[in-house]
Each structure stands twice: as structure tokens, then as C-alpha cells.
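Encoded as C-alpha cells, the following chain is the form predicted on its own, with no partner shown.
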Amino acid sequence: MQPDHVLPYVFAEPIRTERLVLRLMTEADVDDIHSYQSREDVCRYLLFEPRTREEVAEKVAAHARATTLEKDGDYLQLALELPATPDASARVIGDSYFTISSAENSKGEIGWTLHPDFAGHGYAAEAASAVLDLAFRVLRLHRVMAELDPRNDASIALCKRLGMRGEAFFVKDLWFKGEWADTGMYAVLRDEWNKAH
């Protein structure tokens, strides 16, 4: 059966979940995003070191322009906004990454980062579920994977909660922050996601 994915796709409107708004980043988000991307504990398992405010501003400007998924490497880096309440202003509490890893083979890759102050409340799972819905129900991709550091217990637990299966464990395959590190791979197929949801 030939891939039946729907590409290109332009992210034009925010995705609203029960508690979050997933949207393109804006310059107004820089301080919120810097508040977690500048932390050692947040960056421990990410491919970058803690960022300065200027570095975050540059990344946010680039991410704001990334709106189209069409070919390999195209990506969305969406802000996870907790809307305003009577007691608190709206703020960005994390971000969700999605890229086309192979248009030919109808594959995508997902990732996430969350401010530790908001961990443990299901926000990452809520956002990741919305992104997987986009991948499978809108884009009609065949498969989505997540590559992660096997020491990152929280991300592994989230993958399992999302119904992603562990498929590979690569031993010391990545030069990562001054040492050889392992890589874990988790994945789920569209048929599996649709059946479970």
C-alpha cells in the first residue's frame, strides 16, 4: 500500500487541548522559554547546553518562521501555553517538537520539553497526544518515533503512557556533552494510535 499522508501541511491555527494551547512561538514568549531552557536540569538530556536569553530569542525567531511540513527536516516547534486564569497570566510552560523524518516513508519524530515547575500534572502527555493526533489524523503519517536519552526516566514513562513501544537501544552511539552516550528509540504506528484512541 502506498503512503497516503497529507503533505504539505501549513500550521495556521493553534491546537487547543483541555488545558493547553499549542501554538507558534512569538517574541513575547522569550522570557518564559528562557526560564526553563536556561536550566541545567532541563538541558541535562537535551542536545544543547543551557541557553542565554539572546540564544533563546534567536531560536524563537527561527521557530516562529517554521510553519510548513512538506519534506524531510521540516519541523514545528510549538509553544505550550497555559491560558490565563483569574489568578494568573497566560504563560508558556514548555514546547513540543515535531519533524518529518522521512516523507517518502511517511515517518515523523516527536519531542518535548517542560518547565519542571509544571511537571507531574500530565501537561506533557496532553500536548504530545495532540501532536500525535495531528501526525496521524491530519497528516496521516504511518509512523512516529521518539529518540531519547535512556537515562531520561520521565520521557521513557511518557512514551509508554502514549502507547509507544521501545524498539531500539543503541549503545554509546552519540558523542554527547563530552562523553559517549546511549540512545533509546520508541515508536507508534498510525493504526495502533487510532485503535487506542
Ligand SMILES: CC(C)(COP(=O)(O)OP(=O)(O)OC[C@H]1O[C@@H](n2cnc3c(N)ncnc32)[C@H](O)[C@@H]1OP(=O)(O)O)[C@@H](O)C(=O)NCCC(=O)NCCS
The other form holds:
Amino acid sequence: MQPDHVLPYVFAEPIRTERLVLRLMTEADVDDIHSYQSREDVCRYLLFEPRTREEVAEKVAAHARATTLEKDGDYLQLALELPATPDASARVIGDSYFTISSAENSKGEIGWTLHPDFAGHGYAAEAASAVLDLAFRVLRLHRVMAELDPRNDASIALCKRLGMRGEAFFVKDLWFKGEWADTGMYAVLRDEWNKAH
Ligand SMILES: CC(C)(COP(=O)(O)OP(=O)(O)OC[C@H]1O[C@@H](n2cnc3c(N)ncnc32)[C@H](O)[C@@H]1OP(=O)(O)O)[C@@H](O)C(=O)NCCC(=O)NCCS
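Next up, the form predicted together with this ligand in place of the form predicted on its own?
And the full complex, kicking off with our chain again.
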């Protein structure tokens, strides 16, 4: 089937899942986001080093303006908000990344980060499922991939949980934090996602 994606798309309304709200970041989120983006363990397999509060604030301001998906490189970096309960106020526990990697070929790329205090509850999978629904059901993209460090077991488990297929293993193709690192690629097609959900 030839590409039949629906672009441009403007992120205008938060996405609500069973337990989370996926929404644009705001200045008020900087402390929550800094609390995990400043950690060595969280950044171990991310492309950036732990960030200062100032660096996080700059990124959050830029991400808050990134609302349109139309051409290659356009992206969304959504805050994952755990809504308020009687015992705790709402807070951001992680973020979800999505970019158009090739509009011509109807392809996107997905990424994820959680505060370790909130890992192990299926929150990343819940958010990623909502992003894949957006990619396949709203944008009608053909294919979504995830690129990761093959040592990142938690990220590989998440890909598999989402039904993404391991498709490639590139040997020492990335100069990453002072060493040559391998890259793994996982992907899922729209037909596969729709059949499974
Ligand atoms: C990658 C990352 C987002 C995965 O987080 P996670 O919480 O393990 O992922 P999930 O949301 O899929 O949760 C799965 C875990 O929750 C458990 N779980 C509990 N309730 C669940 C539910 N309702 N649904 C699904 N899983 C549930 C699962 O059993 C699993 O536990 P396990 O790790 O003991 O097997 C997290 O490790 C992270 O942020 N790492 C640092 C940043 C990073 O490296 N990002 C990726 C770069 S490629």
C-alpha cells in the first residue's frame, strides 16, 4: 500500500491514557524533569550527559514550542504526567519522544525516559502505546522504529513488550561517551500494530 499518512499534524490536546496524561512540557515541569535528566543512571544510554537545571529549562522551552509534525526531523517531546491523587500532587515522571524520520517513506521514530522511582509499573509502555496509536491511527504512518544501545536491557524489554521486532544490530557504529558503541534497531509496521491492538 502506498503512503497515506496524514501530515501536518499539530499537537493541540493532551492524550489521556488509563493512568497518565501525555502533554506538552511547560516551565513548571523543569524541576520534575531535572530530577531524572540530571542522573547518571538515567543518562547512561541516552545521547546526552546529565543536565543542569539551566540546561533542562532551555530544552523544556524548546520542546514546548515543538508542536507540529510535518517534515523530517519534526518532533514531539511530551511530558508524562501522573495526575494528582488525594495523597500526592500531579507530577511529571518521564517523557516520550516521537519524530518524523522520513515523511516520504511514512516513517517515525520513538523514544522514552522514566524517572527510576516510577520504573517497573508499565508507565513507559502505556505512554509508548499511546504514541504508537497516534503514529499509526492518527498520522497513519507506515512504520515506527526505535534505536537503542543493545546493552540497554530495559529499553529492549520495552520494545518487545510493544511488539517491536529486532531488525538490526550495527557493530561499533557510534562514538558514544568515550567509546565505540553498537546500535540496535527495533521496529513495528502499522499493519502489525493494528492487528495486535
Ligand atoms: C527504558 C525505560 C523507559 C523502561 O522503563 P520500565 O518501567 O522498565 O518500562 P515499562 O513501562 O515497560 O515497565 C515494565 C515493567 O513494569 C512491570 N509492570 C508493572 N505493572 C505493569 C503494567 N500494568 N503494564 C506493563 N508492565 C507492568 C513489568 O512487569 C516490568 O517489570 P520488570 O522490569 O521487572 O520486568 C527506563 O528503564 C528508562 O527510563 N531508562 C533510562 C532512559 C533510557 O535509557 N531510555 C531509552 C533510551 S533508548
